[in-house]
Every structure is written in structure tokens, then in C-alpha cells.
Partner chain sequence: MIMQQVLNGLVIGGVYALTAMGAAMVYGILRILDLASAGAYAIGAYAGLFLYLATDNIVLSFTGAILLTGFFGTAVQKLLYIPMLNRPPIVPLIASIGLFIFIQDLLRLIAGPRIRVFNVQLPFSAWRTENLTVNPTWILIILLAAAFLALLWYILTRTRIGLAWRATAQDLEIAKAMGVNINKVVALNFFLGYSFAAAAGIMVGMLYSSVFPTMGDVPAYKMLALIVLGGLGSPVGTVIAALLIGLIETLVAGYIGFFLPRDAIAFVALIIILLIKPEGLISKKA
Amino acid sequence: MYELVVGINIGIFILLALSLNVITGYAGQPSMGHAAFFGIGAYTAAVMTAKLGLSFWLSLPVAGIAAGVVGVLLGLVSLRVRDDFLAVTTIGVNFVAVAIFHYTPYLGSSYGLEVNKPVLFGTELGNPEFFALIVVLIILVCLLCVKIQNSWLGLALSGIRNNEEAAASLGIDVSRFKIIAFTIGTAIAGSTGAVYAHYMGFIYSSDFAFITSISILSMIVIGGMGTIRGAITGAIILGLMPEIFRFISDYRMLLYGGLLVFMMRFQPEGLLGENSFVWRKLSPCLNKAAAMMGLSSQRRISGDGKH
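Would you give me the structure of the chain only, in the form predicted on its own?
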């Protein structure tokens, strides 16, 4: 049961890391307030089920839409400010969102908000069902990210990340693609918040504080920005660290900060980024293994054909 709980928490982190990766990894837009959209989704879903009596399965997409709408507004802001100024703006969005959660009586104020457990076919979802739901969502989000990478959208976002002016000179509508990236990333975070709220059964404004945004950003920086494998690896590493280093839990953020500084100084591509030291060593081995598996499969098919 303990392992299942840890797995669910890591799964939620993976979804959040993948969502931020669309904004920061693919589009190159600095976002240090991603927990705000996580919280918007969580509170939207909680209000729909606890206050309005609606189904969790309806609140799941609506939470994503609500966070995505706010993401559009942030995307519009990104057209006016860049780099450090955009990062500071996203931090401000995070603090404003937490203040709204904390001081609005309808949202439970500082007491938090109780959330009903979702029901499927008359049965309340337990930890195994939540784990299965999160795995399905991770697969769907990964498929979406692969689709983005292999589409014109991914090519345009890559151009914007590398050089906005050059991308615009080639006819790429920088404004539109920035807004699309913010919308997709924040919508995924919002739906993840809906799952988190109903899994926990109770949410506080502090669950979505700035420290959570830094944790999400740390995951993609350590794993490798702009790659699916990097976001997943970073989420797993930082998801397991609190369990492994529970005896120094009071110094968790110091450890995160140290890791960030170390990675930015010695391995800015992350552990599994495209040009990272680790990936350069692993990639030939993986390609060789894939080639051997393909050769073995061809021999087996050829042998079956002879019979």
C-alpha cells in the first residue's frame, strides 16, 4: 500500500512535469508559477463535486479547461514580456492564485476544502483505481507530446525556443504558438489538479504554493528539458527523494536548490537531455540493443517462413 501511494504521488509529479515541459521545454518560455494552474484545476474540480454535487468525471475536463483559459491569459502576457520579466510575472500569478485560494470563504479559506472521493460504477475509487487512472493519463499525455514533437506545432515551438526573431522571419506566427503552448501546458496541469484533489480528499492553498512550482521546474531541469524521458526521469528522481531522504526532510528545498545549481553549472542539458553526457553514453547502447532486437525478430520471422 505504501508503494502504491508513492507511485501515485510520482505519477502526479510526472503529469505536472510533462505539462510544464510543453511550455518551458518545447516553447522555451520560463514559467515559475506552474503550481497556480495545478491549484486552479484542483479547486475548480473540488467546487464542482463538493459544492455543486457534479460528477468527478465531468470535473476532470472542466478543470483542464478552466486552467487552460487562465493559461491563455498568461500566454497573452508572454507576448509583452520575455525571459526574466516573464518568469517574475509567472511567480506573481502563483502568489495571487494562492492568496485567492487562501482568503476566499467559498473556497474554504485557510481551513481548506474537503473533496468527495469519486465513484465509478457505484464503487468509490481507491488507491489501485487512482493509480490506474494516473497511468492512463500519463500514457495519453505522452502520446500528445509525441504528436506535438512530430508535428508542425513542435517544429514551430522549437524555432521559437531557439530564436523568436528568426522564427518570425520564417513566417511562424510566434504569438499564436506561444498561446497554444501555454494553453496545452496549463490545461494538463489543471486536469492533474482535479485528480490530485479527489485523491487527497482535502486541499489547502499551501498545496499550490511557490515551493511546488520550484519542485516542478526542478524536475524538468534535472531530467532534461524538451524531452519526454527527461520530464519523467526528473519527476521520478525528485518524487523518490523525499522518501529516501526523509531523515533530512527539513532541508529538502536546500537539496533541490543545490541540485539545480549543480545541474545548471555542470550539466545544463539535464540528465537525459538531447546533448547531455549521460544520454550521449546511453544512446549508442540503446540503438545497438534496438538493432539487435530488430535483427533477432527478422531472423525469427524468416525461420517461421521457411517452415
Given for the second form:
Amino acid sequence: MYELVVGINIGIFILLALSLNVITGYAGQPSMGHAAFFGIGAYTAAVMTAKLGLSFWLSLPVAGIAAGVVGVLLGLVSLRVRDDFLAVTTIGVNFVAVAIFHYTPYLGSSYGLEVNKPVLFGTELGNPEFFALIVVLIILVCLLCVKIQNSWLGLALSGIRNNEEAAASLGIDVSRFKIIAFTIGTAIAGSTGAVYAHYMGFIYSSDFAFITSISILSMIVIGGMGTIRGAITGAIILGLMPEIFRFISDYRMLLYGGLLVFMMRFQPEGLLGENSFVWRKLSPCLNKAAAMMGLSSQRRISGDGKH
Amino acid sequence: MIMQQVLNGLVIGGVYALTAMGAAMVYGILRILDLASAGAYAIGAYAGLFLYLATDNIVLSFTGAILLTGFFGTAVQKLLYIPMLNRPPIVPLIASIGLFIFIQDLLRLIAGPRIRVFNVQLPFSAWRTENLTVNPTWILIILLAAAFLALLWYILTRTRIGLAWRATAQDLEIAKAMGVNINKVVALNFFLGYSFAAAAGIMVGMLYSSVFPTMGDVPAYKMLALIVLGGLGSPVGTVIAALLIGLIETLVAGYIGFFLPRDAIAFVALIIILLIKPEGLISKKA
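Having seen the form predicted on its own, please provide the structure of the form predicted in complex with its partner chain.
First the chain shown before, then all remaining chains and molecules of the complex.
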């Protein structure tokens, strides 16, 4: 049971990391307020089911749409402010969102908002069902990410990430693709928020604070930015850290901060990033294994389809 | 009443200016958004408190804390930021966030999570007129902030090191080729930047007579907002932005009674100003 709870938590982080990876990893837009969209989705879903009495299954896509709509706005902002300016603007967006959650009486203010567990075929969803739901969502999001990577959209985004001016001069509609990336990324985060709200049964404004955004960003950076394997690995590592280091819980944040500094200083490509030490060692092995199993080696090494 | 609010706003703005100045200087030269200088703010406040408890002399503890934090700054740039110069900007940014978390937690472990009282008796008393009260700590803060900013202005515009500084801020590689000792420039830059942040931390500790491990939280984000608003690395722009945000916050919270807290007001103002002027208040290109 305990493993299941940890698994669900990590699953939620994986979804969040994958969604931020679309914005920051693929499109190269530094978003430091991703938790705001997670929160928008969570509060939208919570209001829909707890206040309006609608179904959880309806709230799941609507939460995504709500976060996605705000994401379009942020995408529009990102057309005007770039790089460091965008990073700081998104921090601001996160602060404003949390303040709104915290000071709106309808959203429970500082008391938080209680949410009932969703019902499927007459029975309340328990932890195993939630775990299954999250696994399904992760698979769907991964498929979507692979699709993005192997499509014209993915090419355009990596062009924008590498050099915006050059991409624009090649006829890529930079504005359109940036907004698409923001919309997809924030919509996934919003739906994840709906799952989170209903799994927890209770949401509170500080669940979606800046520090959560930092955790999500750290996951994709530590795992290796711009890759699906990196986002998942990062989410697992940072999601497991509080569990593994429970016995030294007093030093947890100290270790967390230290790990971030250490990784950035010595392995900024992340553990499994394109040029990272581990991946350089690991990918030939995977390649060999794939060749032995008769898979096309080319397909295997470029798992994220960028070559 | 309006005068009182404006004065409140200016005092807050002055503290913001000092806090943000360090980060603005770092950004000006290395193009790194340095959240860790908000850690320096907390380190300064704690060092000031402990030195004051040990020596009972505010001048001594103030100077000691500033120097200590300054040396910490030079160590940080040598060990952490200089090796990261050629990385994408998000790398040092995350490293600085990590360092900030590390510092905060270290302070919590060393000094305990509770709020520590920082009471200093100042040699001058409150200054009152019919509709204006000037608290003694405010006088000190305004004087010190002005002195520090004047010192910075003097160094930047009237000395050789200031010249080297401005050259490095324009183009690090070319300045290096022209024989500017980059290491020295950057080291001094961090020393001053972190000691400014420490000074601001001690002043805020005295202003609210409390020091606590997470006291750097709000200044950290606000500081980022300020240097961005100030046009990234422009010292004049940062001071203007700091005073402006201090005033906007105080006046909006005091008069319009906006339903969001004052820290959120600062960010709403930031987002609006950035949307109108995406390059910050004082643009490099202008």
C-alpha cells in the first residue's frame, strides 16, 4: 500500500515533468511557474466536482482545457518577453496564481478545498485505480511526446530552441509553435492537477507554490532536458528522494539543494541527457542489446527521434 | 496620510534597492540570475544578529557581517559561477536556486527554525510631526541605503575598477582581450554584491526586529523581478524599479485595498510593466 502511494506521487511528478519538458525541453522556453497550471487544473476540477457536483471524468479534460487557455495567454506573453525575462515573468505568474487561490473565498481561501473521491461504476476510486489511471495517462502523454518529436512540430520546436532568429528566417512561424508548445504543456499539467486534487481529496494553495515549480524544473534538468527518458528518470529520482532519505529527514532540503548545485556544476546535461556522461556510456550498450534482439539499431539510439 | 505612505514606500523601496543591487551587479557582468544573493541577505542578518549578541556593538557587528558575507560571495563565484560561464543560462539559475535552498536549510539547522528577536537600541529617537512619524530605524535605513548606493555610484563612474567593471559588463571577452583582469573584477563584483545584500538583510532584521531562516524567500523573487524590471543589470534602472515597486506596493495596499497581498501586487505590477516595456524600464538598447 505504501509503495502504491509513493508510486502515485511519482506518477504525478512524471506527468508534470513530461508536460514541462514540452515547453522547456522541446521549445526551449524557460518556464519557472509550471505549478501554477497544475494548480489551475486542480482548482478547476475541484470546483467542478465539489461545488458544482459534476463528474470527475468530465473535470479531467475541462481542467486541461482551463489550464491550456491560460497557457495560451502565457504563450502570448512569451512572444514579447524572452529568456531571463520570461523566466521571471513565469515566477510572477506562479505567485499571482497562488495568491488568487489563497485569497479567493470561493476557492476556500486559506482553509483549502475539500474534494470527494470520484466514483466509477458505483464504487469509489481507491489507490490501485488511481495508480492504473495515472499509468494510462503517462502512456498517453509519452505517446503524444513521441508523436511531437517525430513530427514537423518537433522539428520546428527544436529549431526555435536552438536559434529563434535562424528558425524564423527558415520560414518557421515562431509565434505559432511557441503558443502550441505552451498550450500542450500547460494542458497536460492542468489534467494532472485534476487527478491530483481527486487523489488527495484536499487541495491547498501552497501545494502549487514556486517551490513545486522548481521541483518540476529540477526533475527535467537532472534527468536530462528535452528527452522523455530524462523527464521520467528525473521525476523518479527526485520523487524517491524524500522516501529514501526519510531517516535523515532533517537534512532533506539541504541534500536537495546540494544535489542541484552539484549536478549543475558537474553534470549540467542531466543524467540521461544527449551529451551526459551516463548516456554516452549507456547508449552503446542499449544499442548492442537492441541489435541482438533484432531491432533496428538506428531507431533505438535515437529514441527521441531528433537525428 | 499620503506623505506617511510615500515615506513607507520609500523606506521599503530603499531596502529593495539594496537587496537587488547585488544581484543586478552580478547580472550586469555574468548574465546570471542569482537567487543565492537572497541567501546572502539571510546570512548577513544572522551574522549581524550573532555578532551583535556576542559584542553588543552594532557598528562592529554590522561591519563584520558585511565583510563575512562579502567573502562568502567571492568564494561562491570562484567555485560555482565562473566554471558555468559557457553554459546555457538556465544552468546557473538552477544552481543558484539550489544554493539558496541549501543556505536556508543550513541556517535553519544552525540557528533553529524559530524567529529570533533582533532588537537594537539606536542613539536617536523617533521624529514626529502632526501627520508624519519617522521611526528611528527608518532614518538609519534611508541614510545607509543612500550611502551604499552613493558608494556604488562613485566606484562605478569615478574609479579605474569601475571602468573595468563597465567594460566587462559590455563584453566580457573583449574586456579580457584588452587586458582587464576579469577574475579580479568578478571577485570584487560578488564581494560588493553580497555585502550589499547582507546590509539589506541586517536592516530588515532591525526594522521588523526579527530574523528567521526563510526571511530571504520573498526578497529573492522580488529581487529577480526588480533586476528584470530595471532593464537587467542597469544599476540606475534597478534603483528606480525598487523605489517604484516599493511605492506601488505600499500605495495600492494602503489606498485601493486590492484583495491580493502586497507581494502579489509587486508581481502584478511587474507583469504589466514588462508587457508594456518588454526590455525593462531602462533598456540596454535605448
